[in-house]
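The chain that follows stands alone, in the form predicted alone, written as structure tokens.
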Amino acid sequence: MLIKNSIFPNNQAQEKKIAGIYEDINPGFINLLRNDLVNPKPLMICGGGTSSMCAADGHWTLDLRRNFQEIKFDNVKKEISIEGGVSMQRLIEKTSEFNRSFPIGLSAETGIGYILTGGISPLSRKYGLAIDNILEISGIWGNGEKFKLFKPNEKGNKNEKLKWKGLCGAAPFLAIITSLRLQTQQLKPICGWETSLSSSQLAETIAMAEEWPNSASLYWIWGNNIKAYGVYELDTLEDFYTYQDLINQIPKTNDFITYNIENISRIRKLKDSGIINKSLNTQHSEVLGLLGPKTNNKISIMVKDIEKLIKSRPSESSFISSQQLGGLTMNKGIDSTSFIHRDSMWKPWITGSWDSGDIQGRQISLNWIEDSWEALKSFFPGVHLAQMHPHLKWHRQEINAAFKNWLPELKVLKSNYDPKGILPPL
């Protein structure tokens, strides 16, 4: 069947000729998992529909968005429980009703896949990754067994710790997650700013950001021009003065503006006036996320390398962006979750785009992504699997870069809980 435009927001997913859609997890569906009757594999999972991997030609999609929409807030414990089809927009709207918040990412349109693959937010430096805020996970392993796991403490069972570690950052390879229970944070005022920058000003701003307090965060996009954004969450009046000092010091151009943000879903989205689809055709893209530590004295070299890559990009819809980590994201040990790159200060991502149906343009864009990865891996040796690419030749390379020494144990979990490979491969 041909996906209709109204089903998935992702352009590539819209055009896939899928085998069909499952919308419920009933005994019949579980029987398919247990008896290895889902073919071809892997099964595609849709929680938000923003990923191109929610659909594939000839494959079945499990769409959680219709029947897994329950969301409950515990006003005593200040925790929120969400089912697998709840978007980050609905999550943040519900928490805001109770004057609470959660560190969602730059897009509120994503589903729980944002959380399960790590979850990097402009507030992560202050509150940790989204996976660090999970308290309970329920779902079905790839072998059809149901489970409910609670966040283990230091004295917890070793096997339970391993399962928790696998699900926090690598869940899409192991299980179908039907619900999460999350801790929330007090909703506080957020200030933001944005400005265009030159390449040298970007280098200067990155150097400053690496010394900022945890309440502050930088993100930027480089296409036809460079646009930088900052976020600062305020706890006290003194924080406001610190914020004022910060914005007085950063480089800025005549389009510099500041504003107040109602909640994290209202932050300014990455945009570059040069990134405009001038074609009548639908744009497709692939995205590769990297991870790396402080750039320190290599900032100027790194920025010059990115500048060269931007000059060689295949289209105006191709670009390089970055988001800041650090702070509390570094406080968790690498044994607590599958997000092992706890030394990371930056998550840059490379987006290569092409027109729908342009086979040559697609290959040129994929080559540019690979070339960019090669050029930047000395600065950013890790990979963040917010997007998966089992359909591309460098999937094995990105899996190795994402999980490194943890990968052998993760593969053991995969063989135990998804032995038939119902879900995406490692």
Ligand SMILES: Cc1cc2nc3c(=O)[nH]c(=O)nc-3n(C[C@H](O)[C@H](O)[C@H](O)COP(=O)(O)OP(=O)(O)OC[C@H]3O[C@@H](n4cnc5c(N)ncnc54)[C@H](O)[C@@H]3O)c2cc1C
Second form
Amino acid sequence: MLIKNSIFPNNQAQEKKIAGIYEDINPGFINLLRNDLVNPKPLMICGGGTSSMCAADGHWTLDLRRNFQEIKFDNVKKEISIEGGVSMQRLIEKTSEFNRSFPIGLSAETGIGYILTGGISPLSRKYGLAIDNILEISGIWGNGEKFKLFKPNEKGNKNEKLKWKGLCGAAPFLAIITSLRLQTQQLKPICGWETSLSSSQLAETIAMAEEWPNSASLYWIWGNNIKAYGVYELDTLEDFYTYQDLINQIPKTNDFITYNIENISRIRKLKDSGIINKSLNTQHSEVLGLLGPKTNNKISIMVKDIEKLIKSRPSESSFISSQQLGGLTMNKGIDSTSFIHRDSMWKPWITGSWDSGDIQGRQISLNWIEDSWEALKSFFPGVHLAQMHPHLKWHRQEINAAFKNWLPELKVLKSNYDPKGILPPL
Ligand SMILES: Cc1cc2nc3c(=O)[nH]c(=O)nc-3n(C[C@H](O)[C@H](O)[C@H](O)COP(=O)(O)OP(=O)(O)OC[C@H]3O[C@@H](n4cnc5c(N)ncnc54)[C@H](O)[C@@H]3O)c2cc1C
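Next up, can you give the form predicted in complex with this ligand of this protein, since the form predicted alone came first?
What follows is the entire complex, opening with the chain shown before.
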């Protein structure tokens, strides 16, 4: 079906004047891909619609949310199959029914784009990135050819390994993913905490987190004030005592709280409590995700640099946040997926916001994002393309920082499987 409009959760996407929406992948749609009839390019894809990239002025969007909702759990193999329009909320609800879990991110609102772009979860230190848990991928290459690929083993042929590597972390440039089969983990209780911190307390907490066991993970936001959050997944009673020690040691202030939850979708959301007067519906933003290793003895300098950036932020809803990787995310070789920054322990991201329609405010915010990237590059040299920006001048630079030495081979894959550039450019 072809319709004129749709509702996207992302404010910016919602305000775009799009050409129209495709909701089916039928022979007519495949014909458009095969014969290079998508105009203008690229075709935008909407999985969950939470990023600004699912719609663009004058462009067509393929919206998977209505017709790609199938979700099936295999209770023997403990695997789950999801179609391309399934949200992380539905994924976790389904796995929970069977006492299983999946490393979803800080918000369950996101769609399959979360998994395809890497998928950094507070549980990733224990279970790897979301892409590390994919077993099978089905979809349509940008050239209109259908495919179904299985996770290759050591002896797999080179071409299959290359395609798998491309799709795990760089799928949005190569293909439309219609379904995934994923491995799941035993559902276990999760304890969490949250507290406001001073900048020196944040530095202290980061230093501690760099030594935590893989069951523990830190995330924080710095805007009007600093708020830090932690989670700890419990396997044994012993773990509970380790968790108790950990929360006894961390710096905390008056608003410190702890909580227990039955699954990862219920963790506390990052919230900049200082924002009072803004209607979130009128705020637009761009987000740039960085990646870098353990900060070790550079933590205080890094925190001071962030403090300076926060002082110069363009609006009260612009902020810098971070989440933790490490543990199992570091165990994978850089050859198996397009997420090549396997030495990363931190993913800080910079959110620059402005009021809808404020062209000057937008430019000031984009400049601040760029300046912040420059200031933090020495600590966090990589980029996590959870949000990509083909419409901004730094796109080439972000692609280079995301894929580094893998980029030339990725471009070869792109020229084979999306030769007409139907999907976003590399
Ligand atoms: C509140 C919030 C919290 C977040 N927390 C985390 C986090 O903890 N960890 C993390 O890693 N990321 C996180 N993100 C980033 C998020 O995972 C990415 O922005 C992701 O791309 C969103 O996917 P989506 O399907 O919801 O969005 P969409 O806007 O629908 O899709 C984003 C892009 O993904 C690609 N895409 C989507 N579906 C397909 C498909 N079927 N085939 C091919 N390409 C596709 C397209 O290029 C599309 O433009 C968060 C985002 C938000 C808004």
